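A single chain comes next, written as structure tokens; it is the form predicted alone.
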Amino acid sequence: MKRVFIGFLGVVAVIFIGFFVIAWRPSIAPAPLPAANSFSPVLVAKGAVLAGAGYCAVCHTASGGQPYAGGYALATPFGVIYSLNITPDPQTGIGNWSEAAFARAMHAGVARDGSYLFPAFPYDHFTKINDDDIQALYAYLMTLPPVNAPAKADTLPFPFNIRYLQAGWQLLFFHGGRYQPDTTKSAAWNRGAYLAESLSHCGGCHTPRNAFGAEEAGHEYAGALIDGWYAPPLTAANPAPVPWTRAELFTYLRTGASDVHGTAAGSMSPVVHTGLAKLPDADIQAIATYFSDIDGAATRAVNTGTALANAITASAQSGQPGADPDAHLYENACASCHYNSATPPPAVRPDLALNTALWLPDPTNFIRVVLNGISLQDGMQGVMMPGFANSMSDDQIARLAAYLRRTRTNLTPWPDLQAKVAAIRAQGPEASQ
């Protein structure tokens, strides 16, 4: 038994040492900060557009902080991870990173000093970015004003705070490599796929994650709860009565609102208004082409007319509140802005029977919007919706949600609505940003 035990310890030691040998990554020597004028203005301008499309400022800017200086809190099931300073400050940012060090971080999730980055930084998507775009991003970031902003301490408990163990995560879930075009698809489709799968990392929000925080293989774009919102499916599994066609997707991603789907809010608002806003129309059309193909919109759009007619009928019936004890809540709070009598409904008067939020399996999005509203900056430009947190009780909002779910959809009721409303109210409006 003693020999068996010693042998077992030997095997464990070999595995342990082997893992650390395989996982070790060398540091890359510090490099002098390149002069801003060493980069061509065209390259820097391209990098600025790409940084927008990758939401770099969104995730690397704390509330009230300097752009790209880090400190933004990302809540994960394992603890809070704070984004890092990516300005060219040599002491606290990436000012002493060479382009090679930057490319390794983007493509392999390893920092200049050889430490592993947590996958809250979506290098599992950025690994697909081509070298030319990496060069442009590097040029743009190195021409930003440097900001001295030391990193905030993450709240990850042991052993999740051991960066070396991320090598094991990579062995299990990380698949490096640049985007490979699908030769059976059009150039526009491939451009959209490249942007969605790499730089814009749409799966980071719209794909569910497993117990280890990795996106679930085989469930790409299937929908997930993230940042206090429900990111709906981007596939044919999206329950909205009208499919997301290429035209609807383009309008929504370009303006923040769709006539037949609703308005960008919460985590999706900066995606539209801060990130994708920097992309040209051709790139937005390409993304719309890609996702409208994934969701099979062309074949499902044949039922659009019926869905629109049903929505208008339901809207007209809401003018008879005596038929339902909860209808007066809708009449008093919602009908003046959401009543429609003709198709298609205008985007400034979204019809709730078509709104994706009512058709989702989770009522979170609907409740958040009713509680906190949609600001002038979040949704369609110049249009806002007031919040009802101060004028409606949890019970009233729950009844309103239940009423609209049963009169505007043919889906099963949402369970435990009053408890859900109370929980979301307790988080406060800041949780919806």
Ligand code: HEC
Second form
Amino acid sequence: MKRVFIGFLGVVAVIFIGFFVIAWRPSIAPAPLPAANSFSPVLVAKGAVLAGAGYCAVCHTASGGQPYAGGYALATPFGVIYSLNITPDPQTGIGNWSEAAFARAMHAGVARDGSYLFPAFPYDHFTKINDDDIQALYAYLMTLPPVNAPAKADTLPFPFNIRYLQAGWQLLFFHGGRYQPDTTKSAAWNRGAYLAESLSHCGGCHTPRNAFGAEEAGHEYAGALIDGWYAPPLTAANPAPVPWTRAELFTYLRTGASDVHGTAAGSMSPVVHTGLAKLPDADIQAIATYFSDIDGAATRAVNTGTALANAITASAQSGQPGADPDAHLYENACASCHYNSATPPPAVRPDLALNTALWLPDPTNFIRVVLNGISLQDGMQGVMMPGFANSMSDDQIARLAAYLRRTRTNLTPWPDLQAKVAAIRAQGPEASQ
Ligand code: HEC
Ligand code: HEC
Ligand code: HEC
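Switch from the form predicted alone to the form predicted together with the ligand and print that structure.
Full complex below, order starting with the chain above.
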């Protein structure tokens, strides 16, 4: 008995040691900060555009803080993780990181000192970035002004705070490796796929995650609730009545709004306005080419005429007296801006019958927009929608949502609307950023 037990302990010890041996990553020696003029200005400029497309500044800048100095709080289901300082400050930033150390962090999620990084840093996508782009990003970051900003302490409870355990997460969910082109597709499609899957990590929000916070394999771009917003499906399951064609996707991703869909609010706003903004039109076209293929727009676009006609009919009906008791609410609060009598509706008057928000399984986006409005900077720039948090009760907003859902779509009613409005109101406008 005793011998069996000791044998068993031995096996456990071997597995345990084996895990540590396999999971152990060496530290990469500190390197002196390269002189700014050792990088060509062309490379640095390229890196700036790529850093935009990877939203590095969005996640690495605390509100009111210095750009790229970290300290931005990412609320995860496990606790708050703060981004780190990626300015070239040798003490508190990445000033003593060689390009090899930087490449390893981006491609494999391991910091210079050999410790594992949490996947709140989207290295599961950045692993696909090619070496030339890594070099440009490194050149850009190393020529930023250094900022002394020590890391903030995460609030992850034990055992989630043990970085070593991330090796287990990687074993289960991480597939490292550069983007592999699909030779059956066009060059534009592959360029779009490369940007979407690597740097711009569209799946980071649009793909649902499992209980371990990893994107679900096989459900790419299937739609997900994230950061208090619902990122709609980007596949053929996208419920908008007018399919997202290449042209519509291009206009939306370039300007923040599309006539026959709506506007990029919530967490999609910085994607468009600070993320993709510096990419040339050809790259935005490429992303549009990729997603219009994924969502099968070519075969679905035949129904566009009917969808537009239905929207105009619904818009006209809500104005008729006695049509519906709740129509009154809509007439008073919304119709002055959201009315349409002819196709195509102009983007500055989004037609709600065509807006994805009403067609999603979850009313979160609709409720958030009505409560908090859309600022001049978000959605279409220079255009705003007022918030109704102070002028409408939970009950009124719930009735309005139910009314629009039943008159503008043919879908089942949203359940528990009033409780949902109350919960989103309690989160306040901050949760929508
Ligand atoms: C979705 C938010 C997010 C985005 C976008 C993002 N990062 Fe990060 N990044 C983080 C977080 C959070 C950490 C810290 C992870 C940890 O503590 O393990 C981090 C860590 C890092 C680190 C490791 C720093 C260190 O000291 O260990 C590097 C390097 C880095 N990011 C570079 C980048 C670059 C370059 C980009 C843009 C291409 C980028 N990040 C975009 C959230 C983000
Ligand atoms: C930080 C999270 C986030 C990232 C990253 C992100 N999205 Fe979004 N996206 C959203 C949210 C939230 C919405 C809903 C916005 C709204 O309703 O105003 C959205 C909406 C959209 C829509 C409109 C869908 C519809 O039916 O209304 C498209 C198209 C889109 N995103 C494409 C992309 C592409 C392409 C990328 C990558 C280049 C991307 N998104 C990256 C969060 C994100
Ligand atoms: C003063 C004009 C105005 C009023 C009143 C108004 N809206 Fe809007 N609404 C807009 C504009 C403009 C946009 C697009 C804003 C942008 O892109 O910056 C918009 C956008 C929207 C969107 C689309 C959000 C998205 O992410 O695509 C919804 C949903 C919406 N409004 C619902 C409502 C409802 C419901 C009411 C009534 C309670 C209402 N609006 C009242 C002007 C208005």
